[in-house]
Amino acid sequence: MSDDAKTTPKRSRDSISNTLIVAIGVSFVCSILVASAAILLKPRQLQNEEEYRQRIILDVAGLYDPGADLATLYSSIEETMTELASGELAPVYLVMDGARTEQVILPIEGAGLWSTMYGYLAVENDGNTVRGLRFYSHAETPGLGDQVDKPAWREQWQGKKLYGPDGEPQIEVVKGPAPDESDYQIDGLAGATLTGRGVSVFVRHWIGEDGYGPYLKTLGEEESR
């Protein structure tokens, strides 16, 4: 053996290069791994969110039933489009009864205190008597602003009037309790007047002219004849 051979140092299976090729090697085997379970986990995570806005929307026109089939369930919706004001199509979920529309289903969003609230909004077939409201997203603050997610807080919209004698939108949330005759209040959130305040505004907005107030107002006319 030469003496180069005998004084050439070997490599430590310890040494930084070492580590740092083990450690790269994982980390991309790893990406791999995670990128193809986003892949494959995709569609399903694409069907339970269908699965949720099907449930949300039944359960704000008062139809959900958890023991019974879904799709059973959301056959009597009908899905379609209006146009708004601003030239926008925005989606319409109609519950049917045969080919007569019972009540219409509305999305609905806009700013709460600390974030951009989503929900449905549920209209008779007059076009002016709210059926449900319900969010199924936004951050509002746990025990103040989340009091909209409360049954006892959305049950009170159920019966309501959303526009006045002069077809102008009434319905609000007030500061503190509404009057119990009152046709277009609801109770105020207690400690979250500003979500109680965005809410009323934003669904004002919504059932106004450059939302869906005249497609309520079509609807309305339609089933008084």
Ligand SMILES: Cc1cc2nc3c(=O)[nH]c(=O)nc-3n(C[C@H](O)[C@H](O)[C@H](O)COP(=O)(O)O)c2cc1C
Contents of the next structure:
Amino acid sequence: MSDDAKTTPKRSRDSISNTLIVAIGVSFVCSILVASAAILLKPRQLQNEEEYRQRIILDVAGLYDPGADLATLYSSIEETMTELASGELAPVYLVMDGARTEQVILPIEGAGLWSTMYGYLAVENDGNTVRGLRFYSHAETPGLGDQVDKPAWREQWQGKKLYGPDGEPQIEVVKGPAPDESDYQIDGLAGATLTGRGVSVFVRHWIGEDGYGPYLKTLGEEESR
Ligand SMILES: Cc1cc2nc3c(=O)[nH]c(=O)nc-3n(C[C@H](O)[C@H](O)[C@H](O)COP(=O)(O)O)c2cc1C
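Beyond the form predicted on its own, can we have the form predicted together with the ligand?
Expanding to the full complex; the earlier chain stays at the top.
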């Protein structure tokens, strides 16, 4: 054995420096893997979000068919913009029947009890009759506020009128059951009156003067000609 080998102290595998080198190396490799996965999956994630949004728009309009090709179904929807009273441009989705607007789908959002709720309201071409309401994002409590997603509750919106004879927004979610004959009232959500109240407030906002009210009024007038 040479003198060198005898005198150079051998670094123990369990030394602090070795442990640090391995830990830093593993962290570095893992961070590269996680970052690469996030970057590579981002386009797929965005595409999934877009497809989900398109499904909801088709569904609220009563046009969604799970067996059909989504892109083909969605090609029947025309996206356009309208100017709100604030001067802001807001999107509107049109379902056309030839040159005639058959219904319009309006994005709506507002405060529930715990969360901002995002959804779509579909309205017939009279600018007054509801075709459907559907939320695609909220964080209301499961079993309470999230009853807004129950098909039985959503179906009640179909056929209701947004405006009373005076042209003012009348639609509302009441506390408890709505009278059968009511054109404007929707059953309250059991144990979740506050979420229902939030929905009433922001739906009325979006169909009012500062929201899509003027657009819906013009649509109704054009279609009744
Ligand atoms: C943990 C917890 C979660 C709740 N989540 C909701 C909710 O998502 N939406 C809602 O309106 N009320 C929710 N509530 C109930 C409200 O505080 C309130 O009691 C209720 O909205 C009143 O409705 P009611 O008059 O139908 O009972 C929750 C209560 C608790 C304790």
